[in-house]
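A lone chain, given as C-alpha cells: the form predicted on its own.
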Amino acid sequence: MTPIVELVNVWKSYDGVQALKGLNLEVWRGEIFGLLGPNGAGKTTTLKIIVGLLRMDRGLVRVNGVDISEEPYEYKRIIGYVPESVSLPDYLTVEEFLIYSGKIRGLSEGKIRERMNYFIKLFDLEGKRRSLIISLSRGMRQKVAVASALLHDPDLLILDEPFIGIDPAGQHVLKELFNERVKGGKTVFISTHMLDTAERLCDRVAIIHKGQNVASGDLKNLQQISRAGENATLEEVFLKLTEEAREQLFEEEPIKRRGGFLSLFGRRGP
C-alpha cells in the first residue's frame, strides 16, 4: 500500500542552519499520525514543506503518490491545513470567512451551507456566527480555522499544535472528530508537544531530533526501540530517545570539527 505522505531524504536549511537533515517519514491512510520532537527539531518545517509553503533544498516528497515538486498544485485539493499560528481575516465574520473558504475550494453554495452549519454547531460557535473574527478568543479562532480546513472534507488533515488555546471540552470534540475521520479512511497528521494526548490519540508517531527521524511506530514499537520497558509511557520513551540522539550528536561534533580543520591542509578527516 502506498503511503499518503512520504518523505525521502529531505533536507532544508535556513541561513546556513540545517533544519532538516535527510528526513525520512511515512504516513498511512486511515491513521492518526503524530510528529513529535523538541523545540527546533524541524516539525513545523516538515509540515510547511508538505503543504507547499516551503521548498525543500533536496529530497523527495510524495502526497497521495504525487511528487509535489513535479506537480505542485493539484495534490493540495486533498489537504486541509491548520498552522500553529492561525492568521484569519479579522474584518470578516465567522460565517463570511467560512463561506469564502468554501468558495475558494470550489464547493457549491448548498454544500458550503451544510458543512458550515455542521461545524458551527459542532464547535459551539452558533452564538459567534455573525461576530467579527477580531472579537474571538484564541481558542475560538482555532476552531474556526479547523472548520475552514475541513469544509471540503479532505483526505489528509494536517495540523500544527491543534490543541493550543482550546478548552478541554473543545479538545474532546476535536479528538472525537479525528477518530471519526480515520474510521472513514481519512488521515489526520498532527504535530504536538502534548505527549500524553499523543499517546492516547495517535495510532503511530515519529520522534524527530535536529531534523532527523529518531524512531517511528506505535508505542509498543518505540518501547522496544528505546529499551525503556514495556510499561514505559510515551513521555519516558520520548525523553530517552531524544537524550540518546543528543548524546550521539555531541559525540559526532568533535569529529566534524576535526574533519573541517584537516581539510584546510588538503587532508580529509575521519
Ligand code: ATP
The other form holds:
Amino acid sequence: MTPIVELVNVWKSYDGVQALKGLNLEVWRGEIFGLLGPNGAGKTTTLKIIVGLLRMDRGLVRVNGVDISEEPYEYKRIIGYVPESVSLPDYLTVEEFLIYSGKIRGLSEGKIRERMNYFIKLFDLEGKRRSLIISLSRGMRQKVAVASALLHDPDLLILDEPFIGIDPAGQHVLKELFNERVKGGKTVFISTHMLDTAERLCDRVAIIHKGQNVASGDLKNLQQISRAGENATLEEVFLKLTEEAREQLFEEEPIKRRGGFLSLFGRRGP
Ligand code: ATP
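Switching from the form predicted on its own: structure of the form predicted in complex with the ligand?
And the full complex, kicking off with our chain again.
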C-alpha cells in the first residue's frame, strides 16, 4: 500500500533561513497523523508545501501516489486544508461563503445545501448563518473554515493547529469528526502543540526539529526510540527527543564555530 502523503528529502529555505533540511515523512490512509515540533521546526512550511501553497527547493512530495511537482493541480481535489490563521472574506455571510466554497469545488446546489446545513448544525452556527464573517468570533471563523474544507468530503483533511481558538465543546466535536472520518477510510493530518490531545487522538505522529524528522511512529515506537520507558507520555517522549536533537545540533555547531575561530586565530599566530 502506498502512503497518502510521502515526503522524501524535502528542502526549503526562506531568504537564507533553512526551514526544512531533508525532511522525510509518510502518512498512511485511514489514520489521524500528528505533526509535532517546537516553534520554528517547520510544521507550517511542510503543510503549505503539501497543499501547494509553497514550492520546495528540492525533494519529492507525493500525494495519493502523485508527484505534486509533475501534476500540481489535480491532486488538490482530494485535499481539504485549514491554515493556522484563517483568513476568510469578511463581507460574505457564512452561508454565502460556504456556497461559494462548494461551487469552487464543483458541487451541485443540492449537495452544497445538504453539507452546509450539516456543518452549520454540527458546529452550532445556526444563529450565525446569515451573519457577515467579519462579525464572527475567531473560534467561529475557525469552524467556518473547517466546514469549508470539508464540504467536498476530501480523502485527506490537513489542518494546521486546528484546536487553537476553538472552545472545548467545539474541540470535542472536531475530535469526533476526525475519528468518524478515519473510520470511513479518510485521512486526517494535523499539526499541533497539544501533546495530550495528540496522544489520545493520533494513530501516529512525527516529531520534527529544525526541519528534520527526529522520530515517527505510534507512542510505543516513540517510547522505544527515545528510551523513555514504556509508561512515558507523548509529552515526555517529545521533550526527551527534542532535547537530544538540540544537544546533537549544539555539539555539531561548536565544531563549525571552533573551525572559524581557529582559522582566525591561525591568521594572527606566528
Ligand atoms: P510554529 O510552531 O511556531 O508555528 P512551525 O513549526 O510551523 O512553527 P514554520 O512556520 O514552518 O515553523 O517555520 C520554520 C522556519 O522558517 C522558522 O525558522 C521560521 O522563522 C522560518 N519562516 C517561516 N516562514 C517564513 C517566511 N515567510 N520568511 C522567512 N522565514 C520564514
